[in-house]
Structures are given as C-alpha cells and as structure tokens.
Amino acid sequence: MNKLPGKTVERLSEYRRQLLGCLAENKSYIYSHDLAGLLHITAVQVRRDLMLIGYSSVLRKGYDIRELIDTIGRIIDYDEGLNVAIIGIGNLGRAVTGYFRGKRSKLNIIASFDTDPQKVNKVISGVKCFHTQDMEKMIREMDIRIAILTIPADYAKSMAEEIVRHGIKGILNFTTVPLNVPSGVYLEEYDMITSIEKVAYYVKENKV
C-alpha cells in the first residue's frame, strides 16, 4: 500500500473513535452514510477512504464495526507500539497528558520533561517528570520516538533541534512558533488561535 495522505489518516483515526463509541453501544454494523453523518462528511468520502485501505462493506449490512476497527488499527498503528514524551508539564502539558493517557494501547505517554525543580522526579498526570538535562539519556533508555511540545514559545525552536538530535522521529507542536525539522522527522503543528479564529469566522458568516 502506498503512503496515505495526511487527511486520510486523520479521518481514519476519527472513524475509529466513532466506531469504538458504536461498539460500546452494542452495535455490530454501520452504513457509510451513518458513519459519514457522525463526522459531518459525505458517504462518498468514507467509501473512498476505506477503499484506499482495501476495505469494503457487506451488502445490506454495512461495515462490520469490530472488523473495521481492527483493519484501521493495522493500517495506522505501529505494531510494537510507540512511546511518547511531553516536553513541558505545565497546565497544557498536564491537560494533554491527562486526556490522552490510556486512550490508545499502541501510543504510550511514559515520561515528561521540565526544568521546574518542583516538578522534577514527581509523578504528574500519571507519568514521571524528568529534568530536561536528562532528556538524551531517558529518550534513548525509554525508546521514546514521539515528543509533544507544550513549552513557552521562546524555547520551541531550540528544544525541537535538541530532541531531534536525541532521536525523536515525530513532533506534535502545541506552541505558537512554526518549526522546521529535517527530513525523516514528521512534524504536526496545532495552532489553537488559528482554530478558534476559524470557528469565529464561521460564527460571523452564519449570524442572523
């Protein structure tokens, strides 16, 4: 299978999240238009995405929910699982850690890093906090591949350069500073201000 487009991977993750909810409601099958309705997209888009991963529905029954969850997992999950670290365990870092821990068995937040002596060597939001001075050692020892940056913007660029040197292969950037990373490192940037402004724009356009 060729590498999937980023938007397709995002939708596959969203499909799985909705399908897990359906499974919890004791549903066994779902039609493409019902799954599309949960994500506010078209049934054609759902069918295109699932065709890309080689999955098709059972006629008259729709998609087998459990089977589709497993199929999506085989496509987007790493077989052995991946270890994740939070860089900066302030309010945002705590919130992200608390929200995510335990949600996916193949992605494990196992450490955080900070410079605050009040946080170092303590368990915060269920994970132990290490000093940033120990990052190189702990990233290698704990086989951490992904880092989530929730640090002040002034430190984002230098921190990204440092963690890449230590072997990090994927970065989720929650700071307001755009980053540049070398080839071979995947960067996903989430700008909360942009997201809120997008919501505000559509509220403005839809006002009566």
The other form holds:
There are 2 protein chains.
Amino acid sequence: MNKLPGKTVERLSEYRRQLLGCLAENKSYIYSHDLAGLLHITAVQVRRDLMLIGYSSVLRKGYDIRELIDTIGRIIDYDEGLNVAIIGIGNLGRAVTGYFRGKRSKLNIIASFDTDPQKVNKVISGVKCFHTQDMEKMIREMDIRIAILTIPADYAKSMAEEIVRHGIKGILNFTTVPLNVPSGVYLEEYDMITSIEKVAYYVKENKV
Amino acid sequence: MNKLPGKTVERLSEYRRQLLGCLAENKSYIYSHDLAGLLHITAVQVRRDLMLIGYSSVLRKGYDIRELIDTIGRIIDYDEGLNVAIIGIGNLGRAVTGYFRGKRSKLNIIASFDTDPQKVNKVISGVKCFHTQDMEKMIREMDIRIAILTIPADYAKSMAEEIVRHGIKGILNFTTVPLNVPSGVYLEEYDMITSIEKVAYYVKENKV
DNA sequence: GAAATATTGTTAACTTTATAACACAAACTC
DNA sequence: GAGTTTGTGTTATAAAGTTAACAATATTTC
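Got the form predicted on its own; could you also share the form predicted in complex with the DNA?
Next comes the full complex, this chain leading.
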C-alpha cells in the first residue's frame, strides 16, 4: 500500500471511532453520506478515502461496519500493537492517558516518566510512572516505540534528542517548542496556544 | 485585509511566540531564514507569509523584531482583547490554563465552568470556577466570546448548542465528538487520539 | 565606484487536498 | 422487464498550500 495522505489517515482514525459507536448501537451497515454526517464532512470525501484504502462495499447496502473497522485497522494499526509512553505526567499527561483509557486500540500506553519524586513509582491514571533516569532501560525493556511529550518547554529539545537515541520512532509533541528529529523518526506537533489564537483570529474577522 | 489562509494564521501565532523569545535574548533584527529555522520551515514560507500581511523589512538587515511582533498583533489580535472560558476544568482544562498563564496575549482566560461541587466557586489554576448552571449569566456579564471545551464526550453536543445560544462566537473543541455550529461561529477541533494513531501509522509505514 | 554578495518581495510552478461530475450496478416501481 | 431511483467507485476539476525561480536592492569588497 502506497503511503496515504496525512489527512486521510486522520479521517480513517475518526471513521473507525465513529463506526465503533455505530456497532454499539447494533447497526451493521452504513451509507457513505451517513458516515460523512457523523464527521461533518461530505460523502464524496468518505468514498474517496475508502477508495484509497481499496475498500468496496456491497452495492446499495452501504458499508459493512464490522468489515470496514477491520479494514481500517489493517491499514493504520501495527499488527502486534505498539507501546507508548507519556513523558511528563502532569495535567496534560494525565489528560491524554485518560482520553485513551477504555478506547479500544492497538496502542498501549504502558509507562510514564517524570522527575517528581511524588510521582515516581506510583500508578497515575492507570499507568506506572518511572523516573526519567531509568528511561533508557525502560524504553528498551518494554519495547516502547512512541513517546508523547507533555513536559515543560525548557526540557523539550534535549528530551527529544535523548528519547530518539533510546530508539523512539514516533513523537507526539505537545510542548510549544518546535522540534526536529532525524529521518526515520516521525514527528507530529500540536500547539494549543496556536489553536486558540487561530480561533480568536476568525472570531475577529467575522465581526469585521 | 482579506482573510488569510488558515495555515498562515497558525504560523503567524508561532512566529510571534518565537519572536518574543528573541526579544528576551535582546535581539533586534532577524533574517527570514533564521526565523524559519526556529519553526523548522523554509525561509520562503516566512517571506510569503509576511508578504500576505503586508510587512516589509529594512532591506538586508532582516526584520525589525519589535515592529514585526506589533504587526502580527494588529493582524491576529482583537484590539480590546477577547475573553475566553474553559468549559470543564478537569486535567485537560487545567493543562490548557497552565499553558496559557504567563504567555503575553490579548486572550484572557477569565473563567471556568464545571458541575463538580468540589470545584465550583474555587480558584483553579488561577481561574475562578463557576457552576455550569450560571453559565448564561456569566458569559453575558463577563462578555466571554470564546470557549474551550474540555468536558466528557457525552456532554459535548448539548453543551456546544447551549453556549452558542449564550453568544459564544468561537469554540476550540478538545472532545472526541465532532460538533457542528451555525455560521457566524468559528469551530476548531482537535482530537488527540487521532494524532496518536497518525503517529503510529507513520511509524508503521517506515518499518515496512 | 564597479563587482560581488546577501537578502528581500513577488510571480510562477508544483504538490497536496477537496469537490464536482458522471458512469455503473443493484434494487425498486409499475 | 423497461424505466427510475439510489448509492457507489473513479476520473476530472478546483482550491489551498508549498516550493522554486528570479528580479531588485542595500551592503560589502576590492
């Protein structure tokens, strides 16, 4: 399978989440325009995305929900599952862990790291917290491949370099510091200050 | 000023943040390629963005940092400032508030809302928490225009409808439920589960 | 002060992403 | 069972976003 457009990958993740919700309501089939409605996008967009992953429906009956969920899983999941760690288990770290808990996924948040002695060796939000000093050892032992950075901005750069050395292959960076990583490591950044300022800009423009 | 591309608005916010950092280091001028370096984008991108907002530098000396910060402010800020509320002051709500504190901005997080009696009427992360029941009154009294939704998914839809009725003009939605809002209200959504699954996908693809 | 250098502003080309157009096939209608 | 409806898969078009190309100009060099 050729690499999919980033936006399509994002939507696949959302399709699956919505589809799981439909299963819970005992639905078996769903039309492209209904799935589109759940995400507030167009039916064409849905059909195009599914075309890209090579999924076909039984004509005129809509998509088989269970089958589609499995297909999406085969595309975006790592077969054996992937282990994830939260670096910095403050408010944001706990929030992320909480969002994840209960969501069926091949991604397992199996550890967190922090320097605060109040947190180290405790289970926080259902995840064991280790001291940052033991990171190298734990990342290798537990085969952690993905790290979510929820630490203060000052440590972001050096921390990113360190975890890449320890074998992390994907980083989700929530700090306000833009990082760069060597090729072979995937980096996704999200900056909530920027999001809020963007909202403010469009609110302002509407008024004018 | 015609409406700017969404991506440019996002970068303007980031430029400003980086520029403020430069000011703190007592720099006065910055070249497009240095500013680009801070965000890990290209110099062309920077120059193009600044062209769109009509900012010109003194040739060959780079951009006057202080001046550029002001120019960006005139573009993306609301003159009198805008008031923001956090709806749901759990882990994520507190994290957002914490990210914002200290950052110079025309955006003021001036209230939070929650239903938990343990939280109501207390100051949490520096922001007074009110009961959700009093939302209509407080939104109007405090002239709150922007809301950040950090509540459990189940309440997201009805809450969004309610706050729009009370006059909210911009929503940043952190719940996993896609919302829709009437025209005239700007909606920005961010789904962290999707981000993590995206990272996982690209980690997987690199391996293959 | 002419030539070389460095950096900008802008137009043009390209890439990515989204939307529209439409042919095709199952199911329904009569 | 011919014609209509409905929803799909795919190709074609448009819009958004990025990168490249290059003329213009202030500064430096000699």
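Positions refer to the first chain, counted from 1. Predicted, not measured: the structure shown is a model, and the values here were computed from it. Rigid core: the largest C-alpha set superposing within 1.5 Å between the two forms.
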By the 2 angstroms cut-off, has the C-alpha of residue 196 moved between these two forms once the rigid core is superposed? yes
